[in-house]
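As a starting point, one isolated chain is supplied in structure tokens, in the form predicted alone.
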Amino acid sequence: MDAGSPTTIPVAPVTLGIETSCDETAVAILDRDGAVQLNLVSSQVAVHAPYLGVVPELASRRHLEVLPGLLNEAERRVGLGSVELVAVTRGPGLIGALLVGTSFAAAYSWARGLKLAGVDHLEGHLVSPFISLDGRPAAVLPERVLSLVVSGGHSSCFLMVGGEVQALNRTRDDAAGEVFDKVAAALGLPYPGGPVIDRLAESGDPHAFSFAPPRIKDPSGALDYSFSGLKTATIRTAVALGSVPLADPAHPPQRLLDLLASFRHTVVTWLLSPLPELARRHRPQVLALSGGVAANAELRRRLLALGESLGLPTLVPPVPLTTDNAAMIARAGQLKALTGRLDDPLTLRAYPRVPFKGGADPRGRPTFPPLL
């Protein structure tokens, strides 16, 4: 199911979005109805590939080099004269990378006399299933949404009620996307590893290997995630198969393809396992998926099937909007602006980890100010 075309669209400011939280430099422009006019993303994969991971200093320098050029390209393609609001990711992420974006956005908005909205990166992911890249207006957020956010830094289920966002669980160790990348790196597969494993797993048997589920002793964390044990077990199994490092990463042996398929299948199974119980408890109107791992083919297929079995409309974002992008940041900024929740460009601050204006519940799960 896609986001559809709602009958009533709140009128928001024409918005310039800026995203620099990690290793993608992105700029987007959204119309007053949330339709995407422009979505530009400059990837740094080639910069970080030799290191099999993101090097923060290199990421920050690359953002400094690329961001002005993306603004010039946006001006050339659609013009920036109608922009009324600048929305920028303020956290969480790499602090140096975030400072490039927030400093640029604050200076740009101040110099042009534009409104400014600092956006939490997770807020951007949460709204990404409700926007499209085909020129349609953004969909209005339903009153109750159960959303699974899965990326290299986050694996959590969130409940959005009337714009209020609450984390329902968390990962106790590695995020799912991080585990994909670490397994790939151990095998000598190209970076980033998640998409490579996803592609190779399509040729394997997902039931060839089985893995013991994590044991979380804390009863209050029964629905939490834990992937570090699975990561270790997968790498050890690959070593036992004689596949570390791979002799020919472009043509892995069938037994390793079976292992990767089983690994992917297990990650997806564990990610989906809390959703039926959370749906029973919270009675959402919509089930949604977002984050970089939302591009995973098996996760998309099985979440749509799960939504159908639960009788819930299910939204998955367009694949280009699963990774870090400025369109989702612009839309989250529009929703904040509609309630007057704006920032002063002279005092805007970035934060690397926890929500700057929010907090945490007694179990350490983040809470956020209302989106709407």
Ligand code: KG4
The other form holds:
Amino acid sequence: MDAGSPTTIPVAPVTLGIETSCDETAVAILDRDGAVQLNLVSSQVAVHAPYLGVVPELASRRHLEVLPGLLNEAERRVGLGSVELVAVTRGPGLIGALLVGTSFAAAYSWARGLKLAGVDHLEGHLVSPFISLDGRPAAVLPERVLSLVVSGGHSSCFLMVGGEVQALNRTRDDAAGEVFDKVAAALGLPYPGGPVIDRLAESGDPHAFSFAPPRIKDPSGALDYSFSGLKTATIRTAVALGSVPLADPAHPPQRLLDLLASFRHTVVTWLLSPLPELARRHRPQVLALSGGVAANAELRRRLLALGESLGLPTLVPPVPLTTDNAAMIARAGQLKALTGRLDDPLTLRAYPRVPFKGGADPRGRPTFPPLL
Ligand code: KG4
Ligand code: ZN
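Given the form predicted alone, state the structure of the form predicted together with this ligand.
What follows is the entire complex, opening with the chain shown before.
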């Protein structure tokens, strides 16, 4: 090949990513190699903290107020003139919040004659371990990836084969992030509870308390999760310790730190428990972790150790890309654009929950249109 011939590595369009599905307003720009040029996140945590959860109407209003300013900042810092594709989260999430992002993205792409890709929020989390924040190009998605996605709404293992995504299991009740948030709320700890419990748990004994694993009827062998029994047991134990509500949330007693460490340890143990069997069944080349709970220090440590013991390369996203962000949405949009799966700005629709366009496998589990 002479120096002037075109490269055979597929280059993606320069992409503006927009994420507004829940309580973060986010904008990102990725270059043609999927390297992150800019990643802006405006968190609404302070807006919702007094209510111990996200208030949908407040979230939509805040997205409306903040999004134009983030675009102006992007223009100032890297410029928007080279953008070729707009990628936006179209679901699942809070419908009002999603409509702010999808309406904005559709109007922006239409007015400027840019391509548009509507992205599923979960597809964004799934590609997040393959993006870096140090200017490196995005890593190529291997043919077979076993991916654990743990957030406020999800606790599931997914198999990605050739970019096609299949859910392997799910939680029968609460998601892991939700359980962190609910335990924290019951104790009077600040919202969101995941990062707070994670930090406090570092000072406790993870083996001080033990919890009985859930008894799940599982005839299909899907290895589903269940966390609501653990949540109740943890809160009951905290009540029995006389720690509800905490007298001084900034300095919980040692016994409560032990309880929180044991709770975190148990969540992580249960999250990891299906992975060896799923790896045996599905023979992935790579193990990956994503979602807000992927920021959890013990989960990151133990997943990396598990990957090593299974002989599998293991990828965890940079911590800022674990919670909702637009870089992951932009990258998922790039992968869609590379296979020509674009959307029409005049017909793009937001959807609040799964199931969405992907359909279902023979066991009724959702599958996605291929990413690649
Ligand atoms: O992915 P995400 O930002 O939003 C959803 O799509 O749900 O995840 C938010 C969730 C919250 O439940 C939050 O408490 C949890 O991720 N989280 C954590 C940690 N950081 C965030 N959970 C445990 N440990 C953490 N360090
Ligand atoms: Zn998320």
